[in-house]
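Heads up, the chain below is alone and in the form predicted alone; it's given as structure tokens.
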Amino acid sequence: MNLPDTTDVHPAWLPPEAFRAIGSRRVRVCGDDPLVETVRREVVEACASYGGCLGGEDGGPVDLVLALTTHGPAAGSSFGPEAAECSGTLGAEGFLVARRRGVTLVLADAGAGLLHGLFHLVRLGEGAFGADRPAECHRPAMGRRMLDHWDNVAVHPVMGQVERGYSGGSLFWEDGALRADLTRVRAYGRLLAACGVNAIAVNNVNVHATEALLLTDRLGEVAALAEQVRPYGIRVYLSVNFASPMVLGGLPTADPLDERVRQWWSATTREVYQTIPDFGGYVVKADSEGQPGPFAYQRTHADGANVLAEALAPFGGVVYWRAFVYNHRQDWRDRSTDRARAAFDHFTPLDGQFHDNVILQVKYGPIDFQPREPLSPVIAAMPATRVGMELQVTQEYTGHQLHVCYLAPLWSEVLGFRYWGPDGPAAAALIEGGGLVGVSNAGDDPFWTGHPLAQANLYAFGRLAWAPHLAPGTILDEWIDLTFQPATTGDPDLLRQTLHAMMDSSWQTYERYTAPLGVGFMVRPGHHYGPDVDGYEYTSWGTYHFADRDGVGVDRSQATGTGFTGQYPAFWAQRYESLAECPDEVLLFFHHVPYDHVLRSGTTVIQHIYDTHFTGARQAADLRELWGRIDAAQLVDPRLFARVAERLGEQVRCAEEWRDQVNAYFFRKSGVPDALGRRIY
């Protein structure tokens, strides 16, 4: 079986001249498994292309070993004791890497670990194999690694094809159907095996009816879709309506104590693993924005999550229950209702009442995927549950993949945080029993993700999910010297130095020319481009900002306020409770302050609004510049240039149209000039 032909789709950090080092030596494969045989294959396509060759197991000479621990033991043992030593200690993923005399040797318990194994070496590339290197075992921190996509099998009148969608169409359907050609799920597959990610759920959350269907009738177009995949470890889910067994199976109730719903999810998931023997589990928002619930029966979010998981236990499958619950039809008058608090209200009662294999998945933050919010507390305060954290890959609040917004320093920032201080474990720790999870921000665009440096985001999530301790800096470098091969004329240097100038502090870039201090969705409502600072202040969604002629900001204290500030463990609390400890990023999610308050920066309030919004406005420019200095011709292809520098175009002139609403709002609220003296209209 040949790799997928995807010669009309940007390779990504996949192009073929990065199996260069790989291609071109003597290289042996050994092991039985399916993976493996994937491994084989890539080898094999590698050294066609660059003059290397397959050996058999007759002990020739040769320059790279990937072996499992199972059949190379004799490899093994020339490499030190702890090569030898390794078998079936590396788990269902991990590998080891050595070098010494000329041979470099990857060393997998499983196949899944000889594939990651693989692509450790692409990484490297040639430093594979220069100088001796000490055996080095690489483990996953996280055995969960799953993207969600938000697809609708047919389009959904409102949300189109892919719900919070900026790639296009969807990979996986096309007109109300499964895509007759699958070739490029099975390239986005080895994309993802690449990077570490090892789960997708194929549908939306927000399960519509066609979608439904996919868990009984058109079970076998899912299982089409997890026979891309599988050749390179990814398991697929499915996002299920709670209210399946009535919209599905003709039963009166969907009440999870109801014995007649318990045996309809039996029998229906038995039916899935006889049809996809390793399917994952599946994706649930119930009581959320509309979708069915166990609250319509008086029952509970973990009387709601067990049936499934009790469905799916005796296949090893596990059910991802999402966290963000909260009041939709929130009155704006009513201060004391608050969505930040709602996740935590639900769901920490419920602490140790979750079975095993339920996996409650909870955005990072406490209100929807924002520039910058506080982590959420819920994370900390469900010891006996498995928490998995959600983040969002599709730039949703972040730019629509129009906007340059590299966001592995917000997720880095976001894993290394500490509940209990800078003594206590860091949030990766916290959610190693559930894992990471991405809401995918890939469709079917040429570019794969729209704008093609968000393609640096699809690849961070996974190195992220796999090592959260990976620098940012140093994920980017990963991904400039995969995607963008040396060329052979021009400075490749100049490259790497300006998408590092361009990527680096392109998140804080858009935090400046967007909603300041915190504070958040000041967009346009619907589709969330754009600014509109009072789009959301009287509407049912409990996203507000309070702006007054006095102040701005939400009282979450718990002196005076909604009390949130009192989730937090003791350390955050009190930090966050006190407007002289409170970071100034975070100020007005957790407090309402007057315009002249002066931050910890030692500027005021108004103030740091006009400054951050012209330097954001103004970085968003020089973001063109320094893209428009790069000759296409010699460093990258000309569609990726043009699209690149047509979406460049599109920041700048959003960024300046959000610089004067905020701006003006502001001093119109306030009637405090600009210290500065510039034009705010």
Contents of the next structure:
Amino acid sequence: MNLPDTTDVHPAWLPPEAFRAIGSRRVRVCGDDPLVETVRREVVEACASYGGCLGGEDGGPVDLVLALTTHGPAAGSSFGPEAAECSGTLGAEGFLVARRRGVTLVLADAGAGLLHGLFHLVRLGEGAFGADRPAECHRPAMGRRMLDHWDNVAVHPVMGQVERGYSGGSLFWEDGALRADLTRVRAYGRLLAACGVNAIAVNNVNVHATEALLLTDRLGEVAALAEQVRPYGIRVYLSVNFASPMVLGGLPTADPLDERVRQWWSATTREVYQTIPDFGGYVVKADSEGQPGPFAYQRTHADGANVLAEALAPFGGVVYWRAFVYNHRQDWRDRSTDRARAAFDHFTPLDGQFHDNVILQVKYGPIDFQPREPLSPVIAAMPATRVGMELQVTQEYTGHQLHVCYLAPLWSEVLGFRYWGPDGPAAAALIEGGGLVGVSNAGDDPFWTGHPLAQANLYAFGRLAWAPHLAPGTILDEWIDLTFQPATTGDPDLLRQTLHAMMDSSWQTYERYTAPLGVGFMVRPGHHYGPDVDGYEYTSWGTYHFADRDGVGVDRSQATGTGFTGQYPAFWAQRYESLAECPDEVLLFFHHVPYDHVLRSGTTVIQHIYDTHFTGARQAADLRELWGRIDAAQLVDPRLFARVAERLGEQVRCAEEWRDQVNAYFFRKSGVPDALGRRIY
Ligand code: GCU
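Having seen the form predicted alone, please provide the structure of the form predicted together with alpha-D-glucopyranuronic acid (GCU).
What follows is the whole complex; the chain from before opens it.
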């Protein structure tokens, strides 16, 4: 098997030139394992392009050794005590890098680790072959780093081929059939491995009739996808419909405590493993937005998850059970029902009742992937449950990949949030067992992600799942250097500085020109692009801002509101409850305040709304200006330059629309003029 040939597709962060440093060396690869074979193939290909060679294991001179610790005399022992000590402690995916006396060493206990080590060398480039470097061990902070694909097999009449997909069609299916050519799936697996992802769920969490068949009649398609990504250490998962025993098995019930249902899941799962021995497990969206679930049988979500978990356990599989359960048919007149409370209310009473191989998959915020939300209190409230966190890489609420919005700064804040105050653990530590899940933003677009700069979000997701402490700016520079530097013919520093300046704070820019102070939504219902301040205000979805002539925001306090603040540990419960201490950026998520309420920043709420919207829209225009300064020829790929330029035009237009609608709306409600006398319509 050769490396995937995807000539017409943008190479993203693995352009051939990124392998120059490795490919011009004398390399030895030691070990027998399918993933070590992948490493060998990568090295052979790189050497064929850049004049290096893959030597035998016979002791000739080398510049680079990539070895399994299980292979022969500990290669690490000549690299100092640190290297020798690391052997056997690196785990399934960890690796060690060291350099001594002109030889670079990558050591791993298992093939996957060696592959991650190889991609680490790619990131280091020539830096891996300079001065001596002491042994450095790298191990992933989380063992589970998964991308969920909301891909449909058949084109859905409303949601299309990929639900909330902004990158063309699915990489896997087209018009109801598995793609005949899966070369891109292999290339995708390679890109994911190179940023640290090790699992994909291949189909939509909303499992419609055709997609349900993937578990049984169409399992061969899942096996074909697994075959493509297996050489890169990536396992495949499947979203399944909770009612499968009825829909596929012809049973009269899907009651998780019914013996026939149990047997059906067990027999079906056995067949899955007969076909795909390294299958990862199931993802389930149950009792959520119309999907079937255990509530229909008066069973709990622990009953529901456990029946699947029992079926998977003999094979080492897990079930990702989503906590996104809320009433989407509520009456907007009913002020007592608070969607933010729902996951906590449903799931925390079940803490300790889930089997070990259940991962409760919790969206990072209590509502739904808004550009700003407080963290979900569920993550801190279930110590006896394996909890995983879900992020949205696809830009459903952050500009549909038409806007530049680099999301790593948001994710980094989220992962670093300390529920119990500065002395407590960061959220990243609470999800070590369940890991990080991201809804993928990739599709069959030649640039993978619609907006070429949205590739950085996919890359950063993997890097943060591997190492949550990495600074978003550092990850961004890594991505820029890998993606653009090796091939650029212009001034590399200018290119890097420009891209960095455009992207690093683009999430804050997006936040400024959209819904203010954490109140959320205000997007057009259905597709969720562009402004519509009252779009969801009188609907059943439970996402409101309650603006009137006097003020705006949702009272979620315990004193006078829905009591949501009480779901947090004391440190944050107190701060969110207190109008004086609540952080500005989430003030309207927690409180309904008058327009002249003075924020901690010293500005009134209404003036903050005007200021941020004028600033945000201007910053969107600055992005376009910055891009214009790049000499297109430097980028090598003029198509990429044009694609970004075109999308920046739309971002500027849309940001102005947001500015004008939000400002006009609040001016008309409040009657308070802008202190700076700017134009409000
Ligand atoms: C959002 C999104 C849906 C998706 C849902 C989910 O509500 O708009 O398309 O199905 O999240 O996460 O299940």
